[in-house]
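First, one chain by itself: the form predicted on its own, in structure tokens.
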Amino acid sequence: MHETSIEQQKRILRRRRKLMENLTGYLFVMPNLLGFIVFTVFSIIFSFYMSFTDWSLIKLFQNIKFVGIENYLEMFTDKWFQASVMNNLWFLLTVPVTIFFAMVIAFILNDKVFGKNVFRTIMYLPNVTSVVAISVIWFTLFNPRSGPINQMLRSLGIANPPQWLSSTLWAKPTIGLLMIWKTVGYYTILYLAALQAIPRQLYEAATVDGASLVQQFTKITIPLLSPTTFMLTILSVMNVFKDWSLIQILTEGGPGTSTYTLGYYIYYAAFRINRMGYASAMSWALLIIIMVFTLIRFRVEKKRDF
């Protein structure tokens, strides 16, 4: 009866000991679980509210109506929606430019390069440089009147260079360029670090076979690169789509639609005409296309199989 009574004890004292452990645990992820809670959880639940409502961000929580699927119906008749899908679509075909460009890079650093941590350093810049700066630096270098790039090009005996930022034909190319530039050195240290887990057994094998650089890159480099290539595909069509920060500073979406973009036409919609609900509509039909890429890319990978 003595050893039962010890036994129920020590039972008692492991019970509490796993309690006070746990509930330390607790106390340590609470800050961080508090602001998860608060900051996404209430956030993407309200989103999803506030797209059926018509609500002005002005009136605070006055004058909520409620408006069914009107928002969302709204959106396929919406012109400025559509051509912000559309541009969308145009600016993705930077994505595979912008991969390939990375890979052939992180390629040529990889092997025995004079100065190639110089070089990655270089590369890398542009993703730690503040998107303000870069803007009004790529604002300056594209000005049509004043800028060196047509200033440049009047040298070499271009009368009337193009307009750069200020056309409908070249703007969307001049914003393609700037997100290739800006992203390349990022996606070429993500690459380089995939480089080093490929045997260095694999490249000479082929430089015995007899097998130049091309075949070796296209035979052994971009097919075990490929869970890499996934990631950064769907990395690149989620900042595609989201980004607004490039277009707010250089464009404000102009001229006419020619840039506008989803993410910035949320934002317009949120914070410039006050229309709070119609945007959190937007942010929803933009997470649903979002979405249907990525499952796209995951079929398309599972069917490759190197």
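Between two forms, the rigid core is the largest collection of C-alphas that superpose within 1.5 Å. Owing to the predicted nature of the structure, the values given are computational and were not obtained by experimental measurement. Positions refer to the first chain, counted from 1. Compared with the form predicted in complex with the partner chain:
The Cα position of Y26 differs by less than 2 Å between the two forms after fitting on the rigid core. The Cα position of R272 differs by less than 2 Å between the two forms after fitting on the rigid core. L60: CA moves 2 Å or more between the two forms after rigid-core fitting.
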Given for the second form:
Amino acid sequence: MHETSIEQQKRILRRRRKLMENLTGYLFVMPNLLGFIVFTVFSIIFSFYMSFTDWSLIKLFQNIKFVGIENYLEMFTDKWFQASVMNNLWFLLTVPVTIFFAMVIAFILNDKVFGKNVFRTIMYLPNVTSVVAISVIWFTLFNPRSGPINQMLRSLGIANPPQWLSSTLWAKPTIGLLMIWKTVGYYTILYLAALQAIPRQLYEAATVDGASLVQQFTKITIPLLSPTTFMLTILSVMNVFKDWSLIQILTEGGPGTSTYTLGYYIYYAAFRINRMGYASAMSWALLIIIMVFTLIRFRVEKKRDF
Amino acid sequence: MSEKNYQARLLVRKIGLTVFMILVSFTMVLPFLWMVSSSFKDSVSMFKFPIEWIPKTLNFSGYETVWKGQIPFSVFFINSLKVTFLAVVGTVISCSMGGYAYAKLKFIGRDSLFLAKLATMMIPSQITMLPTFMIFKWLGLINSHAALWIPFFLGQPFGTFLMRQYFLKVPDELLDSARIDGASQPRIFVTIAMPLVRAGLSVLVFLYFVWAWNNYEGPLLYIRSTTLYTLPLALKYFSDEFSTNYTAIMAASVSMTIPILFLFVALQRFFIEDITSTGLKG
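And the form predicted in complex with the partner chain, for comparison with the form predicted on its own?
Below is the whole assembly, all chains and molecules, this chain first.
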């Protein structure tokens, strides 16, 4: 009798402690949980719902109509949407270029130069600078008439240098160049961190065996960096599709449709022409496209491994 | 080939590669130097070719336009400071609390919650951007700074993940012994756990300071009145407003970027290793 009551008391105490533990746990994650429920879970559901309506900012709540899959069908006939996706595919070209340069620069910075830390800091600079400042500076540098870049080209004897951001032919390459310039330093730093994990003896042995720098790069560095490369390709493909501020600041999608991208077009549809419903549908299309590319990347990686 | 010869060749290579890196660095730095130099020139000498890197006469008219204009730049500066400060405070509180809970506390559903949070990091921001805008609209917070800093008090996935990594490294024995001595969890968190993750906190503060300071998309969507603009939006506004007054535009760019560049260069050696070892932001 006496013993069981002790047992009971123990059990009650244990249960109370468990309850307290759970309460403290939830107290600590409360802000996170609230944010997660409101800004993620609710937002995802709400966005999905909106994508089947003709939601707009100026419409009254009761006037919003359910339109079925109309928004999704519209994408197949919308020339702006298609131009945006095609431009995004074009901008994907910047991904291998950025990754290649970042890898080479990280390879060089890794114990092969004087003043590594200074270079590392410099490479990181565009990352702490506002995208607006970067855009404003390059916009002036690329000014077709009086910008320093075209003045230099003219002084080199090129009578009609490109019109850069105001030409349908050159706007895309110019934006692409800025994308590379903006991200290459960050990737370099991530690669540099990954390189620290490669044992130095590997390179020393290769050097003793008479391997050139190029051979060391292709035979040691590229294969051993592949986990970082894998992660960075997924990340940068995603960014190419969804980033929009650079384009909003520099070209607003122009001239014509030459620099429209999916990320920018979604912003434009939602906030410039007040088509929240259509923009929501497009953002789901964006998710599907990104997922397809990620899956392809996983497939490629698997094939190489086995 | 003698050893001496070999060493000499390595040295030559090192010098060659350093020169190459100096050239690469120039493409990163020259735009910034051009910005600073141009902010002190008039529109004519700014576009002179070859470029006068050091202006012959210093021209402060750009800075006067920017800092003493109709809406002085100090207004935007204070707005940015306020929003950034609140965002960083919110991040530190919510992310360290969340990170601590996910790393060190036991409660039902902890791991599935954390996984769900991680999984949703892959969802493009566009999907949540529009509903979030609607939420703030219903709350009547459009055209207010609150829309910019409130989300930071409700936990940023990346920051929470980052802090969890740092809290995982804190030995359990330390926390357990404090609990046996009768300290409550909040007390253990503040007095024992937090001081042990100072390195993580400095990375968190740095990354979110830069992020909030440079945030352009948030204010673009939420802020309407010019007097509430933060610096990035103000700079865009200036470049539209004074589209031909390049001196003023450059002066505005300098005014906004130089403080953060200095801060970065001065402090980077404390945490650049940490930033790289923790991986990716955004």
